[in-house]
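The chain below stands alone and is given in structure tokens; this is the form predicted on its own.
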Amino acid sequence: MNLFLGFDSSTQGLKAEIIDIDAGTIVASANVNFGKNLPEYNCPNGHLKNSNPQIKHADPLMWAAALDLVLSRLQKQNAPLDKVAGISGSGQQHGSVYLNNNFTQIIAELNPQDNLSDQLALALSRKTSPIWMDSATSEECRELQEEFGERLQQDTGSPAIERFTGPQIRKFMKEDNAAYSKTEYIHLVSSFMASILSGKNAPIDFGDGAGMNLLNLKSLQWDEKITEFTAPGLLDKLPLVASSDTIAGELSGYYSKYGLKTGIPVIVWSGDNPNSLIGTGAAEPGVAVISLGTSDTFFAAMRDFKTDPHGYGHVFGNPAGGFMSLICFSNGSLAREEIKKDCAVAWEYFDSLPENKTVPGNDGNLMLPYFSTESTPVVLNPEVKYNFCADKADSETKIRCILESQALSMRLHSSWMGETFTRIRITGGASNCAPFLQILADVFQAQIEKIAITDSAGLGAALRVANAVAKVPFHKLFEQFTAAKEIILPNPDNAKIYNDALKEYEKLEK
């Protein structure tokens, strides 16, 4: 066997999985949850409670003490532990972890008889760390974009953004600057993941730093000048950057009580998206992964580096090299949902919508389907808008509409790519609604490759690592374990339907 372990430190629960890359199989998993499994962090959706619904921070010592359980756990199954040749990781991007100047020597002497997040808590400079749902800092992105006005997008990726972890230090900085003067590391949760695996300060990868409006992706450093404005003396207390195939060193004797080997390697964790990029199968240009979730993300990876003009769309680095954009629609499932309700039927009818009772174009009816504030296009005062009388439609008519809007949607929100789409991998709850995924093959005029992966972030991070210890090339690992289950493929008859359907959208959205 030739094994490695990749984790998933997502926003309600922490993941792992144990990959054999000579059977291309997973051959052991668990999970925690931090609500139903670490109930004393009390955060039950992942973040703790706060009269103020813009402010979203966790407790990071859940996070250690969901690294103990998911290890106990596997041990309990007598998962080959022992075997395990390599690890990485994923985590939930944005959130940031604030350490004083103990935390170096508590991770290099962690004691084994005892629990990971007792020992870090003498580490903690800011006792919560906010995380990608928090979105506090409209002042301190207002600052951002006023000092440097396009070319924090254009150099960093993204214009400031609320939950991103620059505006987020900036506010630290700003309203407690006593404890920001104590601070002597600020990690991202995947860098703090690694760092108290390898018993080291760990980088952050460029996948991840990017979700962060400080570094600078044309020289792959931080910017000085945008680093110092946030936040004075703040380059200091970052990491160092490195690539995603970089070993940020040995594994902890700690972990040697779970079965695990003392100083097998521990390989740089990046983000979720950055991860599930890996874990999809979709590191090339020309293939892009449309995840149907509570929102729905449109990403892939980029032949060069460029920035959306509306700035919608955000870039990360690619971890199999190069960068990767995405895209996040806040009114993905959230919306359908809002339409199965007022249609009275159940998630079956979506699935086998009556292709006698619609036709592709959908006699032109369209929606704008903000029924909460969504991120692309920035619509903050939630409205939904038609261009026929709602109120006299059927079923069928507006379920069409809701699919075929958000299709088009996701197709002129991604044209600033400049990429044509030859494949799309669909992955999330969505993904079994057939009519659908022949709705965006036929918008798209692409193939359409559903895939069975529950976890791609985790199995991104396990590829990851198999790619950089075992120097598998990754598109080997694809055809081992993010093979299509089912293709769907356009039908070119309504290529002209759909193009002429783009241009309404558009105008309706303006």
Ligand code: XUL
Second form
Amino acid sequence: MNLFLGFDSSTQGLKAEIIDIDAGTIVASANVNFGKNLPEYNCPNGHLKNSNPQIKHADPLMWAAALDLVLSRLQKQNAPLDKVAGISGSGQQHGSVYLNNNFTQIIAELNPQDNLSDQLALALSRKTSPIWMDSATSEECRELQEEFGERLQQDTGSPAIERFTGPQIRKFMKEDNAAYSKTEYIHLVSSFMASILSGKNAPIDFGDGAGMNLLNLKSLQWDEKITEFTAPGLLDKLPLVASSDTIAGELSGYYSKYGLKTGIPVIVWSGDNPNSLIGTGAAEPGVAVISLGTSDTFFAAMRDFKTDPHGYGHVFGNPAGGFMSLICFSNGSLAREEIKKDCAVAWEYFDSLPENKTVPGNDGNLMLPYFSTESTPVVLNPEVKYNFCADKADSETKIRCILESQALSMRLHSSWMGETFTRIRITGGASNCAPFLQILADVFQAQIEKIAITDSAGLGAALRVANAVAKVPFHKLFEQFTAAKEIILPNPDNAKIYNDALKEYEKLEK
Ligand code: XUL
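The form predicted on its own done, now the form predicted in complex with the ligand:
Whole complex next, starting from this chain.
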């Protein structure tokens, strides 16, 4: 048996997938939900409560506690942890962890009698971690933009973006300079998790590193001028950057209590979207991916490095080499959830929306679903707008409205990528919603390919280890693990309806 373990440390929880690359199967998985299983960390939706809707922080110790819990769950299921030959993972992007000078010693000497969370509590120089949902850094974004202008986007792949790590670090440096000075290391969620597994500071990979406004994508090094302006002395606090197949270190002895073999390679972790590019088998240009999670993301491997003239899209490293483009819609399942509540229906109702009650195009009814702050387009004061009287509308109209509006927004904001995608792979929780998939197929006039696994980030991480350790080429792993299990074809009769709706949506958004 050739087994590899991939973790997925996402906004709402931590999942683990063990794959067998000889059999081409997932042999074990486990899941921890932060809100349900670790309520003591007060992050029911992945972040702490704050009266300011722009501030979204989480307790980083919760991510460490989830690692203990998910491994004990795998052990209880008798998962073959002792046969795992390598580990990697996926982290929600942009979130950052601030550590003091105890960190290296604590992770080098983790005591198996104690848990991770209690031991790491002494290593934090900042108690909370801003996550990707945080948008409280407009001022810092303005300052970075003023200093570097166009170069910021040309060299880092994105203009200054509120949720990106650089502006977040600058805000921390300005607001709590004493704590910033005591900070010895700043990790992303991904590199933090890889560090506590390997017992030493793990590098940040090009995939996740590109979501910081700090990495120069032309040189693939930290940009010295940008890091120094962002926060003086920052370069010394950042881990190394490395390609996504780099060995971060050997698994620490701490994890032998779960039956894992000490010393197996830990491959650098990456961000959830770069991992999903691998986990959906979309590492080559020409096919796009829509990931329907807490946020919805639209991404694809890039033919050439190119930036979004509107400034909403990003360029990240593709873990298989080269770059990927990405657009993030913060109000993904979050907005669908609000409509579900409003209509007082279950998800099953979304999944089998009665066909006779609404029609494609929804009689022109559209909405701007900014229930919380939005990144595409930037909306810092949440507000929902309809172009019809939604109070009087029935549930079917409102549900079709959110799904069509979200699909149109994805088409509108992905046009800068300059590709007409005829194939789109779909992943994430809402990929079971058949009406949504048909709407996406019709709006893009593309075939939608559903893959068997919904946790493409965790699978992608496991495939990356298999590639890095067992040297199995990605195309071979894709054949084994990422075949489409269902294809939804576009209805050409609906092309014009949605071309017209797109113009209306664009007007409404403007
Ligand atoms: C991408 C982004 C989100 C998070 C979700 O830029 O902010 O998709 O990665 O975890």
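Positions refer to the first chain, counted from 1. Superpose the two forms; the largest set of C-alphas matching within 1.5 Å is the rigid core. This one's a predicted model, so the numbers in the text were calculated from it and none came from an experiment.
The rigid-core alignment places the CA of V70 less than 2 Å apart between these two forms.
After superposition on the rigid core, the Cα atom of M367 is displaced by 2 Å or more between these two forms. With the core held fixed, the Cα of E146 is displaced between these two forms by less than 2 Å.
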